[in-house]
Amino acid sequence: MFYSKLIRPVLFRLDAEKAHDITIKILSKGILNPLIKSFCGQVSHMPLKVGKLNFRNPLGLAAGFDKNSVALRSWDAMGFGFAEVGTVTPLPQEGNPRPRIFRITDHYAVINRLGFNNCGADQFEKNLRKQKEKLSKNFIVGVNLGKNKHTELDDAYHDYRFTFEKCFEDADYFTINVSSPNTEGLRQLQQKKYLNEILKSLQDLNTELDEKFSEKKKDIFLKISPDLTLAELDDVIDVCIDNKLTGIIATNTTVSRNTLPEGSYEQGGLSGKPLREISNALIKHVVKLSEGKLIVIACGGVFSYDDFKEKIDLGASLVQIYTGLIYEGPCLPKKIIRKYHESLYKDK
């Protein structure tokens, strides 16, 4: 109530990206964390093993909110079980021209065309290491990897390998982002030819680094587009299984506007409530077709416990939120996890 009545109206008077930048700057300082933890972050732990990792609860922050890995302590304080940071590319890049984030408040949605703006792998890894030193031991951090804008598709696997190796020691898991609609040509990497090359190369590197650092091989997830045809999705699932990936994140943002009323909308990826049903359909398909060989992390349109539980019931092992946090505020993770905990233990 405090957020929706007082804080959100102030933030929503600002340009969407300016509001986001201010929020990240404040959260990166960590000065509000005691307050956040007191009011929003005291949640019951419900440990679960997903892949090689033990999560304290199944709700996480989706990639894109904390692109440079500077606010992990705040996501920890809010009660998330995990956070995915990035997307990070080998070299720093500014992304697409501003304005590039747009709210559609009537439909609880956001359109963005950021274009992998980030500080680059070197600075990102320094930020990640510094943040991880101060995190709870049971807080999981995923790193979302992308390619630089001007890297040719045939050379894309080099970008993913570079950042994978750079962040290997500090990332708990990795996500391969070949599905953002905001980097020209990126979604072509979901084609079998490119995808197989990227995933095979990364799994080979995963094995090499495991031996070099005496670390466990890292779980690798693939984040997919909600705009794939079923035939394309089937090919992606096959390639993931063939390369022994841990799982799939369903889904990234959509370029479709079919779930919005007719009208003129900005270009870019649509997230929020209009993505919910599209995401759910893909989750259901991946769970059915992979037959337990791929773990599913669900993402798209989660604004409440009911939205979260719906994705768990469809077969997702973990759930991520992004746009829901913008509209519902920092206590949303606590509300969802507390209610989920009550639903699991009320009869015990």
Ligand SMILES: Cc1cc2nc3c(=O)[nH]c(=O)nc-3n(C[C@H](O)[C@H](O)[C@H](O)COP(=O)(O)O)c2cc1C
Contents of the next structure:
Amino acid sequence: MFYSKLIRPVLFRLDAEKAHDITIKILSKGILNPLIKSFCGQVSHMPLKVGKLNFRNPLGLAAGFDKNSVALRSWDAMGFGFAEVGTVTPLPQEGNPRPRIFRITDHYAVINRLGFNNCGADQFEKNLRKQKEKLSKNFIVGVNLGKNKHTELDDAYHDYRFTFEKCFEDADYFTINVSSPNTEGLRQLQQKKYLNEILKSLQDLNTELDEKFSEKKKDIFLKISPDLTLAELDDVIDVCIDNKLTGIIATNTTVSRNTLPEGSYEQGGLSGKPLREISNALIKHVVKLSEGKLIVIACGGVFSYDDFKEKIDLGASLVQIYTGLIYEGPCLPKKIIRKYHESLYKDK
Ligand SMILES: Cc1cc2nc3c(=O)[nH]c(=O)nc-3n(C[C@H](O)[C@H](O)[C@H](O)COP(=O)(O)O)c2cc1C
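With the form predicted on its own in hand, show me what the form predicted in complex with the ligand looks like.
Below is the entire complex, every chain and molecule, led by the chain shown above.
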């Protein structure tokens, strides 16, 4: 109520990226955390083990909100069980020209074509290390990896390896992002030959680093596009299983506009309510085709407890949100988890 009546109208009067930058700046300082904690209520604990990790609850922040890993304490204060930071690339990059984030408020959606703007792996790792010291013990941090714009597809695995190694000690899990529509050619990395090379090379490195550090091998997830055909999805799942990935994050944004009324829309990836059904259809297929061999983290169009529960009922172990947070505000995570907690308790 407070957010939708007072804060959202102010933020929505600003350009979408400007509003985002201001939000991140404030959240990175942590000054609102006492307010968030007292206003949105307690963090609900409902521990669950997914892969090798123990989560305090199954709701997480999706990648792209905190690209440079600067506001982890605030995601922790909001009651998320985990946050995925990045996408980070080896070298810093500016991304595409502005404007590049657009709200479609009538449809509770966003279109973005940011193009992996981020501070680069060196600075990212410093930010991550600094933030991690101050987090709740049971708060999980995933690192989402991408390739630089000018890296050829054949060399992409070097980019993923570079940042994987750099962040190995501080990441709890890694996500390989081959599904953003805003880096030319990136989604081709979902093809068997590229994907196999990237995942095999990362798992080899994972084993090497496990031996070198006292750290354990890390869980690796693949984040996929909702625009894959069923045949393509089949291949992707085979490659993930062959390479012993922990699971799949379904999904990234879509280039489809089929779930919006006819009209002319900006180019880029669509997220929010119009993505929900598209993403759910893919989640269903991933759950079915992977026959329990891959864990599913669901993402796309979660704005409420019902949207969250729908994804859990489809077979997801964890759920992430991005656009819902823009429209519903910082109390959304605690609202969802509180209700989930109550529903489980009631069913007992
Ligand atoms: C502005 C914006 C930037 C994003 N940046 C990234 C990113 O850097 N890496 C990534 O894997 N996903 C990125 N995403 C996709 C989200 O993580 C998520 O997969 C997608 O938005 C669907 O979830 P939602 O409907 O809850 O927003 C971005 C989404 C938005 C709206």
